[in-house]
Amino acid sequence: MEKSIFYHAGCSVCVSAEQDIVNLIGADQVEVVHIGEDRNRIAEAEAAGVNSVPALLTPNGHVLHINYGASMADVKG
């Protein structure tokens, strides 16, 4: 993995922590994929680890829960 993917769910919390991402990593740098739209990556973002969102996984394949906005058992429903 060459970009960073930052996983979100639409939330107020999760769009502005998109923005703050974007900003500090730049646009070409990170993947943004929100999970509530594009629900066939949901299971993705669990194998790599993702508990809740917003959430950054790095190029290394750690996992960075960022202010905590919706548990994945939220965003399934």
Contents of the next structure:
2 protein chains.
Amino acid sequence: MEKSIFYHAGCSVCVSAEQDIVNLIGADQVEVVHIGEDRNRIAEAEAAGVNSVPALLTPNGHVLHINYGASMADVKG
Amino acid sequence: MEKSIFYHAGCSVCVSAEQDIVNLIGADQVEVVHIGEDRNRIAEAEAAGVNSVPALLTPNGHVLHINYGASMADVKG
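Alongside the form predicted on its own that was just displayed, please also present the structure of the form predicted in complex with another copy of the chain.
So here's everything in the complex, that chain up top.
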């Protein structure tokens, strides 16, 4: 199975959700991407359908928006 | 590890998220509760901090609200 991708922006909501997702899915099954720092991956996240962070992109291309930390507009600043 | 609990109300957003979560976590690691039908578990979900469905209650007591299907007020009708 391909990995899921967890997009976040370093906010407290993001960090808490990241820990939960890593615990549930397993660290080896999820790539964690900080799009506040790794800004050249913002376009990729938006193209995948990520509207806010934290969000989990599943291997089958679904986006799970988990709780609510910040909008993509906030991330882009 | 204790199981997670996935609360939903049968909506299309819920069903899609349920399939994703079961695929990611494993069916044996998550109890699926339809609080639209199993209404005597609504109070339990609210006490755990569930504000909308679908939502995943992790074994450590965190609530992950995943996308947005319906508010608890909608579920209670």
